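The chain below stands alone, shown as structure tokens; this is the form predicted on its own.
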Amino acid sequence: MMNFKTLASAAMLLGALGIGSAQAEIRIATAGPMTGQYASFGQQMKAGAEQAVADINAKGGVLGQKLVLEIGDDACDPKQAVAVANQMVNKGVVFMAGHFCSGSSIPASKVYEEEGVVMISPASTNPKLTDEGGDLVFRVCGRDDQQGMVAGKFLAEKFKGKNIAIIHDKTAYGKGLADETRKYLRKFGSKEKMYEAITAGEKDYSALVSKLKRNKIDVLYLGGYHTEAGLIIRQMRQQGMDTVLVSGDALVTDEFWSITGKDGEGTLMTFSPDPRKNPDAAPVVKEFRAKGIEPEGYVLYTYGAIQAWAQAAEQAGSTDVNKVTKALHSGKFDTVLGKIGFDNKGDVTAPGYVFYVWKDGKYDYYKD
């Protein structure tokens, strides 16, 4: 595996051979679930990354050099994510706009940290990513402790006196989010009636639904992904339940409605402020829609991650990992997500989470 020092030596050799930097290319990457049950999110990231690279290159690239994009498929599998990270290092990637699932981002970040590759995740919300990550690890999304606080407070206040169940899918993302929500639900004076784990990827959740029905659950909070959420809500409706489903940012894909149809009506979820509504993002949103791409979910978050890195490299006058990370920690960046910066952990300094509701096949801000 090529390490950071080897890459630097290779760059020096190119200079010695008379290959000017103006002729060179800068290799960056995105990685996420390009295949598998969460592939809709991988496709969001791919669309965002490709458009960001095209737009940056159209304006002259970064430091006068064109960006070249590599795409990695980790299928939200931790072992595959580590393999992808090593592949990207060996390809000479200097920046990773990824990964998606926290369970993939956390182990992959160890590779990038060791090998001198800056990583900005558009989507991984587990606190451990930045709490335990090094100086090279950043994210443009929020954290589960922030998201859980918003969700827990909402559940305690909006559904006071109701029977609440909290379930999770055992993943780093799902369990982490469910546990944070549970913690804040209790902090704000309420308590769940049920707390259960499910297995992601199953098709039949009728046993869980029957248990929810026996316990007269009014509100079900799910720490997990849209596929399981969609199946569970359909099976609740089949058993005659009108239980409200509440979940997190993994429901920000049209695929959720494709699974639920009208059964998804009224489903609530937390997500960061919708960047599509940011006036500064309007030209980019228009560009996506002209190509038949709706920049939902993590499309613009991936685009914004690449913008932040590119501007940091310009501010640093180099793609050197130490100079770029210093610029990321100290600078402010104009992105489709708004003007953002990063704190000393690498967490984004931007507005937190708000509630959305699914209605007529689309999600929009929830208004009580």
Given for the second form:
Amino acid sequence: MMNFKTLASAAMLLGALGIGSAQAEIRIATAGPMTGQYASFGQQMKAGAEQAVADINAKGGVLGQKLVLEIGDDACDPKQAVAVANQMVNKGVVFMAGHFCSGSSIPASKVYEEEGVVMISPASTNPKLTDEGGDLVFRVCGRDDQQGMVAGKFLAEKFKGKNIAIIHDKTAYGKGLADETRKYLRKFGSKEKMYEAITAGEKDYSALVSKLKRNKIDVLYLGGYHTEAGLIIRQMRQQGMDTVLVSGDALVTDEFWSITGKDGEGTLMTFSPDPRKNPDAAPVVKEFRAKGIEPEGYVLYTYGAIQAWAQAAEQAGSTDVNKVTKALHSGKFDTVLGKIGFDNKGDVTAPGYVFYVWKDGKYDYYKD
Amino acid sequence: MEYFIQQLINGVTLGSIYGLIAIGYTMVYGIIGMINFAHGDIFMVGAFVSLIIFVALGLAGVTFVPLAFAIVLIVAIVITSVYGWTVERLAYRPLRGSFRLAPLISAIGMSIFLQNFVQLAQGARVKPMPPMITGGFTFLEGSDFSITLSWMQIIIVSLTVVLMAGFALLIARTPLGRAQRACEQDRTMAALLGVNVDRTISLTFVMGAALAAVAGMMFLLYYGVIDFYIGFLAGIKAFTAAVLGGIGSLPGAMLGGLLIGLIETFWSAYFTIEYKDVAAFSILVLALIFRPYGLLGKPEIEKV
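Provide the structure of the form predicted in complex with the partner chain, given the form predicted on its own shown above.
Everything in the complex follows now, all chains and molecules, and the chain you saw is the first one.
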């Protein structure tokens, strides 16, 4: 019986602690591919989120309470994304700075919508996310219709009269982007010579490469991720082709270069203006570099998403979903991405896309 | 025509890799009648072991490619064989004699374990390797379509043919092969006649793992990118190849691998790439409807 008593008092104590800690801290989360073939992006998100939470807590937290970060791993798998979303809801998370892949973000957003969690994706660019998502869904990155327009126009103008092929990897992101690009390519008076789909995760693209070679493709547009892009470039060079690869924002990781090596030289991609070059972001960039983390790709986007939410919560004076959502829709936020706001759909009002080129293992703005 | 030949080269190379892995499935099935689902992951382990040794040799200053190649081949075979042996010893032998599905479940468990083990030990990021063996031949240069045949492709195909012939001989001519065939026909009778059944089965797993190690190393050198997940996709394709060729038959596995590789490649070449897996699996279904035991498989005769 004594045991029962100690147990009971221990349980009460734990319960009290639980309530105590729930009052003193706010749980937020990031989720993305922490494992799997896109794990390098998950690591970018994790680095950005951890730094953002540390910096905000160092300045006293949000509404006087400390932020606690939860990290979810969806491996870019739509089914796992829903499971992670439910897990985060059960942990009492009030804000999600994720997910990464559009294919994960779209189904996960339905869970957050139902359970009343604000979601700001730092990376999912498929238009459906905010077009079909409700009031609680935001993103700090661009949309694939913007990205596709920039890419389609560029291909039509820069590679006029050349043979263009468009391929995608059948994912929500890859196919969405490839189709938008094709739409605008045609709108700007050009037409692709080949349109094909590949399977992500495979390693052998030799049949595709020979087919490109026979069709004398000068420029290949890929809607897909960096692992497939890297393999296709390697196999193109093996078969003696010097075709230029053009792709989207999923190539912004140095892992791309470690796959291609110098074969990747001259590869083009679209991405939002580099936040590292933003003067407001300089102190944060310095902080990252001091820790040995290069804030490439989506590191600062995740950081910025958390900043935007934290400021919205401060403006609303509460972490209540409806109040924060209202503040996000109406306010302006000073983030490492510059001064940003959100439109009615939840898309960011920041500038769209520019072209980058890979050179010597780094990417920089493309200049004609 | 040039295009056809180029695609033929692509298809035969891909098919050879499938075939090498498929032999491992088929040998185990032939002898103990069980699908070793962990075989694809043994192949993945082989690829990782090869990469680690290549890196170690690079650090040690061994830059002479043929020497590095030979060392990696031998060490990878030895280490991967130990994995194959251990998997059999831990996960399958204790279940021998229990109901048929038990080792199958255990195999799936082993597959998940190996994947997660490599993911934790080596990290989830893809592991790239710069090309080591480059160059090759280019035919019809300057014409409309030049055909390329790389050294790597020649090595893969010839190594596959040599290994295939070697293992066929081993099974047909040596005492070990005789013991294996005896176990295949009747395990109890073989034991009564003095064949060490446990040892023979262990050696079969070791042989399968050795072939998987070679396939893993070739995969690493040819594609240059590996991750902990490659065993799954390659394993499924190789298993399909083994079934198509007639599971239990060594030449069948090779034939099945080549056929799957060629169907995928030629479908991609002349139709849309999107549906290449549909094409490969439709052929499998058709083949199994007309020849339920696979192309070169022998029907099991039920004795009364």
